[in-house]
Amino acid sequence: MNDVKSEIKNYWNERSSTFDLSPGHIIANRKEENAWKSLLQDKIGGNDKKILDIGAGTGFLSIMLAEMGYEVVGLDISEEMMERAKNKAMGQGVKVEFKLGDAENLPFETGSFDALVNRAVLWTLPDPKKAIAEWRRVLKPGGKLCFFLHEPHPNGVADRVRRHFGNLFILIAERRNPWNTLYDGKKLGVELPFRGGVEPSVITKLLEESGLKNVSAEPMVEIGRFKREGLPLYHKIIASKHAQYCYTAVNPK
């Protein structure tokens, strides 16, 4: 493992202990949960499918998909994240196979999965183009790719002041230093092309250039509204208006 990947792995191992304290990383309410499940069912189809969740973290998508009846493999570069995901799945009585691995160098045979999902993963990767090529490789012909990613954060003066103000509350409420983040490439010495979010047109072009078909990008308006309803006040104050998008594509037969 190279130095950049080791730095990323170490960051997520450290972040794992407070990851689920962040309201954005967990389900806010039943309405949000139902909206996620409806969206996943619509994009992936019948539950007789084997799905790979890349960058599974503490199991947000993996556990939800397993509850829906899919066969799920969750993969993450962080041992600590995987341990917490395993414990959560056991506690909720669902079966998920969790594996350690790198999103840009997947430990699976070509054509192993009917569908591949992930949430907020591309911004954490040094080589998004290589990652998407790998994701396509492990999909079966006709297999579906479905993932979720935010557009860029607004970066005006008022936005920066609001974020710094809100970070003080995060420091207290979530027991973590919000300024210690992979978004700050200089601090951690990690260059991430998509850190801070990315315009949808950039992602759709990347997917099309990789050879994937039926590429689409849809703003997740309903899920965003339900999420905001369940946020604590300090997160509502600092939340910037940058939409989360659902990206889908098909591996051609």
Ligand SMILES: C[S@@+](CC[C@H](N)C(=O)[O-])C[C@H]1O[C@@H](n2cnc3c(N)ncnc32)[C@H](O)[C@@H]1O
Second form
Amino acid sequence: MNDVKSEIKNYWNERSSTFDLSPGHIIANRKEENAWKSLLQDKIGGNDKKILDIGAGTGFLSIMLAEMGYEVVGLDISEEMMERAKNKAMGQGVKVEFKLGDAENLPFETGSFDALVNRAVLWTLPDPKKAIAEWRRVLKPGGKLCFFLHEPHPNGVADRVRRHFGNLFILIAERRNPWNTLYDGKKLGVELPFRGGVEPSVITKLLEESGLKNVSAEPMVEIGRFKREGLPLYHKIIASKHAQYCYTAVNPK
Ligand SMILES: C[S@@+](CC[C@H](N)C(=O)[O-])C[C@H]1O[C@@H](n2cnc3c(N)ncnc32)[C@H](O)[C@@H]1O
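Now that you have shown the form predicted alone, what about the form predicted in complex with the ligand?
First the chain shown before, then all remaining chains and molecules of the complex.
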């Protein structure tokens, strides 16, 4: 593993203990949960499918998909994230196979999965183009790709002031120092192409250029609304209005 990947892995190992304390990372209410499940069902189809969740973290998508009856493999670069995901899945009585690995070099045979999902992962990868080629490789012909990613964070002066103000609350409520992140400034030593979010047109072009078909990008309006309803007040104040998109594509037969 190269230095950048090791640093990213170490960051998420450390972040794992507070990850689920961030309200944006977990389900806010039953309405949000139902909306996620119906979106996933709609995009992936019948539940006789084998699905890979890449950058599974503490198991947000993996556990939900296993609850829906899919056969799920969750993969992550961070041992600590995987350990938490394993414990959560066990606690919730669902079966998920968790595996350590790199999203850009997947430890699976070509054509292993009916569908591939992920949430909030592409932004933290050094080489998104390579990742998407690799994701396509492990999909069966006709297999579906479905992932979730934010558009760019607004970064005007007012937005930055609001974020700094909100960080004070995060410091207390989520027991972590939000200013101390690998992803701000030059700590990582390389520029991650999609850090800070990405325009949908950039992603759809990348998917099309990789040879995937039926590419689409949809803003997740309903899930965004349910999520906001469930946020604590300090997050409602600091939350900026950058939408999360659902991207889908098909590996041609
Ligand atoms: C923002 S978290 C998202 C976690 C989860 N998908 C969710 O939505 O709750 C990003 C995750 O990507 C993982 N990750 C980062 N780089 C990775 C890589 N190269 N390969 C696999 N996982 C990676 C991190 O360990 C972390 O768990």
